[in-house]
Amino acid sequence: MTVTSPKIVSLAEMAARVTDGASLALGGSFLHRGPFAFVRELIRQGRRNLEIVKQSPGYDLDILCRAGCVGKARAGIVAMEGNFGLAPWYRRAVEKGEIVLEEHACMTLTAGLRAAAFGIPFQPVGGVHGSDLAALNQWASVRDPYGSGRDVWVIPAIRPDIAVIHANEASPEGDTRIYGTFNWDRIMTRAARRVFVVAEKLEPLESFRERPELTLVPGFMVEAVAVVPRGAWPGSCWPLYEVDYPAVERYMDTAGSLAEHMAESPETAEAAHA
């Protein structure tokens, strides 16, 4: 499809936008529908100081600092799945005290971005006490005020400056369907200033008219998307693909280099299959 309209740029135009120093909420979990085209462009582009904002990455987080892109990182759990255990460079970073990390469980991160969302200075969450978290974070306790008598944590709202999400459609306008879990996506897309989606493919408006029920961002929300078929490789984006794990492997690999990795493409990858 062939369309013209200022939503629409290339994944360079895309990354070019984003700063130094900025904060990046980005959708997916884990090895799946991740924004991996968009974070191997940063790399390419070499930005530096990022804040990163997921509640369950892995090879995201995992590549930027292995690059040393990443300033700060507020996560939850940071690993490459049960195939893989936790991210290596990741890791590495966080204990050589080369990134600064606010450790999160998913829900806490996730209801400091429904408090950006909805517009107020915190959230409540259950589920902390008894954790180190709320100490490590210094987070604050409210007693309620209905006359229960307990305390409930509260989590400050959290408002990256952009999210960027990887979605199986686009229309021209920028709204935008994934099928399938969206996992953190929307509660992500409603938190942040700025909203960067890259897509399979895209489909006419009109599609989306008659499918309202399916749009998980609408246009008016979305800034710019870029059209990158397998934009979430080596990772998934069902239904179309599963993740590559003899790509994810070599990554793994000590003994490769990054710029190896950098090189290899979903099309090179697939020739090395064979």
The other form holds:
Amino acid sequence: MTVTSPKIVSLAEMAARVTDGASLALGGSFLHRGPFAFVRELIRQGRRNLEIVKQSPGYDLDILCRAGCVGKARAGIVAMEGNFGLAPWYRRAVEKGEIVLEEHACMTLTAGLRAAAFGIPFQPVGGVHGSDLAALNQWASVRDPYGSGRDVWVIPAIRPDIAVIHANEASPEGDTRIYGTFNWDRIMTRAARRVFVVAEKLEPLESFRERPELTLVPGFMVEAVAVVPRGAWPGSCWPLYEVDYPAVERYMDTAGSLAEHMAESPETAEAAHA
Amino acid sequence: MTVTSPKIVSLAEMAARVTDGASLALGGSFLHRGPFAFVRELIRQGRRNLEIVKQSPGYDLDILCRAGCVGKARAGIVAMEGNFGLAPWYRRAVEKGEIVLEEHACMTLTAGLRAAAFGIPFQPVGGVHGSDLAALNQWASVRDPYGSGRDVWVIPAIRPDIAVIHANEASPEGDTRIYGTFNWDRIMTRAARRVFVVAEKLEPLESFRERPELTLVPGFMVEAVAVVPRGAWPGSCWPLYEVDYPAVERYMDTAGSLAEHMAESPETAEAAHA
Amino acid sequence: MPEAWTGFSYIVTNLARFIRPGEVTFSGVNSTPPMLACLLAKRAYDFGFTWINVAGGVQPTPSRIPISSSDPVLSEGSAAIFANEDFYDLCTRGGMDLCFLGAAQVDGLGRTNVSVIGDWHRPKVRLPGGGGGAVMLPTARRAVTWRTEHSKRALVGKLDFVTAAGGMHGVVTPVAVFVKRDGRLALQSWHPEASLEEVRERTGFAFDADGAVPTAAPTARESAALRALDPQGRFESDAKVALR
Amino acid sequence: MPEAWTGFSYIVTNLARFIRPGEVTFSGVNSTPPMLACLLAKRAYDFGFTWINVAGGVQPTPSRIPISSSDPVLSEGSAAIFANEDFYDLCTRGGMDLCFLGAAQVDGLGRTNVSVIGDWHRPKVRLPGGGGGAVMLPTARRAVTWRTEHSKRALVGKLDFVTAAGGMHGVVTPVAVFVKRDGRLALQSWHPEASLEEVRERTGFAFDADGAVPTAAPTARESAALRALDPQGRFESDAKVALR
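After the form predicted on its own, can we look at the form predicted in complex with another copy of the chain?
So here's everything in the complex, that chain up top.
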């Protein structure tokens, strides 16, 4: 589908809108439906000192650490997952003190995003009692003013500059659909100041109008759309493709180089053909 | 579609599970997609002292007041809407002190439902500053413990006993779909202890499995489903039918009786044919 | 020769004139004039804006104009359903540029009462209640309300109850358009068949009228748009708006 | 003659035995053994239960068993997508009966560390981090964890960091099944090829073993279910579980 719309931009143009030091919420979870082509483009453009906000990052945060793009990570659980275990370059960056880590439970990070999405300075969250994370992050607890005697932990608002999500389909106006779980993408797109969508493909607006209940993000909230087929590689994008496990293995092989891995990416192949 | 499932019950059976004094969250908004057949069945069964929780009730709260079933209303805005203006029997019940009103803004009521849905004792909400509603309801304000200097109003949890929603389609397992806006039904089904669904029709489970992204309420959260075609009468159920304005006019006519109005209902006609 | 205003066209059109290019503009329940104002602006003005509404619609193209301003037909043609929690959150986090909100009474600070006439605990008239106001009025970038009656019981010196405060940018009545200036409602323009004196006389609060002028007549496109939206005058007749 | 346990079958099957009829049971990320336990329970037990998972699945019927326990194939066949906010909220409001949660270290109180080995600020090993634990462990009705290694560095006297506390109902290792009793983990049963003494020797915390017995052998249905789920022994080989 060839469409011109002011919202449709190239991957390079989209990544160029991110400044050094920006705070980015990245969609998906672990090796699934992450905006991985976008993350690689940030690396190509040499972005530095980024703040990455994501409940369960993996490949994305790891490769950004590997390329030296990260200043701070605010995350719940970081791993390659599958059968790959820890995220090696992320792990090294934290162990060497090269990046600042704000360690969350997935739901405390979400509470911070909810506070931003709801326009309130803090958000209470269930649980957390007895966890050292509260003292570590200097979270406050608030006594229920309605007399239940309950204390609840409250998380300060987390408002990323940009949420970047990888979606199955977008309209030329930015309306966005995801199949299968949308993970935490909904709250990210509500919490961030700006929303970028990398989509597997464009679908005509008419298709969205036929079943508007399927639209996760309405177009007016979306600043830019880049169309990158297989852009979640080497991860999965349900139901289109699965994790490319051999590619992840090659990525994990410390004998291999980052450049070799980057050269394998679908967006590189695409550019070579263009 | 004839299906037997332990979740599928008659409207009478569903209403019989509501005890006097129960707190009910009712779905839809004003004259649109309300569980009106269910409400009429509560009247037929002579339920008393109900607490009605709904951001924008209209016909449902009004007819329950007319029949003397209500003890308390927790509501944001109550009107017949359309071109009908105020809800007359509700208005009289409040003015005569026959029912207790807890007046909310729609979003403060929602904040209370969010607190229940999130498992926290209270929920901060944006706005409310300068409104007499805060003092009226003795809402507390909390200073942001993270030093922004902002005070935010917090609403205590509101956990209805049962959320009753009117939906387009349900599966025999209770999975529920709504077309067009779902209003506040999503948060109601998360906040309440139990969920009842009145559906226009049953659809096979297979249809839900083909497009699970359209399911608003997963079946495991739903206790009971009653199938009542045109059950939102005299209101609308998009895209199946519009508001029956002449019927609402007859309802509003003080010369008419409640019995006459009830006799017009589709579930009465259905029962007469059965 | 420019067309004359009716009370109804005056309200709908002047509400529409608050809509600005590129903005996110919301119309809610019990809000026929703002619903029509949004539809009018889509037809009569050259700029684009994002109309969202209480029926979950985002840039909808309804096949009919409903009596109820929350009718689900107002999401017809929409590419998304942006339901109640979503548009409220958008507002409280600062993403709602213009919000149309109803009111029974408005005071000189632009605060509103939609709760009660008389004492809240011993009401003379129980009104619909809180609705969107208490949350949206203080958090929308701009909020605009209207009254179909311009009188001292609608535009009051003292509200019977303050349902919502803060943020009211504009008020439209059958004879006047107010905008907030330095924290109080100031007269921006008056119906050309009324006068500044008449507006003062019929208003319960004192207001600044510096720079106020007679309201510019409806443009041909505004008039044509409203006629197209209400060809039988059904909405005009339902609204029962009189100049006096 | 009953089948013998392997370390792998011992963990998966004993996790499955924590699942109860009619309950809502959740499996998460980085959680292959619980994923297999839920699938095993569906095949091997006669009762029904609601399996929800981190991939948004509700009673899914995945066409293949994925390597990643958060693979979206785990929502295949589901009649709804119950995404992350939804299942966390379900848990914090008290609607999650059984929650499987990962752990690197577990102490005698059933608290967990998934954050760090060494000092948090000067980590020897940076572990994956908080994840679901801090919120789910105190709010789920019951939580159960597992370790593929039974040692004093996994079952510790003192956690390097308390990532999550409260609520841990059960712990399964290659040689033991613990359940919480009077606020502390107590031994429920041990691998028949191990012994109470061996379990004590390899555990970093003291525990009560009153009533503990050798673990009942896998039933024919349990064994058949696990074989059907892992016909090539791929998961068993990936998991690298050794008795000692």
